[in-house]
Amino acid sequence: MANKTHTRLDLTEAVYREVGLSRNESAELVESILGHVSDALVKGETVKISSFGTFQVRQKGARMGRNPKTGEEVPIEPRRVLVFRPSHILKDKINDALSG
């Protein structure tokens, strides 16, 4: 497996070669939509992508911890987490690709 950790700048790149578009516009392009993305998931709200998979933020709720190392217990606040589900298109993909 590759241990490639792709960028906004990776992103900006494959939009400049695969769209046409000018570097400064495929920037524009890929902040937009990561903004968009953001803005959704702040105010709560679910952002799903054909194909790709479902970002949604999660509340969970207050609970009792541990410290691993001296055992003692420890009050978790209550937060929002972010889950994301790929789809089943991009499971297949990605076990093709392991497989083949």
Given for the second form:
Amino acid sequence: MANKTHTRLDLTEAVYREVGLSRNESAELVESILGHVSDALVKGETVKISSFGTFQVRQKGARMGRNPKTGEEVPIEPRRVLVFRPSHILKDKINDALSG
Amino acid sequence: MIKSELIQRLTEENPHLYHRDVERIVSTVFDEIASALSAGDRVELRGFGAFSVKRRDARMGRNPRTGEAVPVPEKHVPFFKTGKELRMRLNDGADGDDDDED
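We have the form predicted on its own; now please give the form predicted in complex with its partner chain.
First the chain shown before, then all remaining chains and molecules of the complex.
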């Protein structure tokens, strides 16, 4: 497993192959997609991509944490975290391919 | 925001592209991520985040209603870790996590 790490370049290449835009324009569109998804999340919106999954921002309250190395207690500030919930279709696709 | 709204926004920004082409572009990007994960690969999108697959070993589970032990087979589940830049943007520039990897 984890044979390869794909990057923006691989996504760009896929768009270039599938749609026939120039590589440059394909790269710009990949960037635009990630930009729009990010902007919506920063605004607190939930982003739902059907058959892929849902990105959702959750508010976490303040809590006391611990430095695992020193055991020292450190306060953790309230923060917003992003969670990705994969769709059933994505989960099934991955499982069918890998857990045969 | 749902997928069709994302497609709509991209179409407005790219008036030279047909709506159906933008649809295909968006689908291609997410399909490509899904295919990579199905091959057991990672997808790392700097600043945005990284998708990977985690293996969950087979284990004995329990039917919560009957208490009966049932074997749960090995599973592979997709996992997303938010990238540093997006995490900072979500928290007005403060790094909401001290675990830096990107």
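Here the structure is a predicted model, which means the values were calculated and not measured. For clarity, a rigid core is taken as the largest C-alpha set superposing within 1.5 Å between two forms. Residue numbers count along the first chain shown, from 1.
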{"query": "Rigid core fit then R58 CA moved by 2 Å or more between the two forms", "finding": "no"}
{"query": "Core superposition between the two forms, C-alpha change of K69 at least 2 Å", "finding": "yes"}
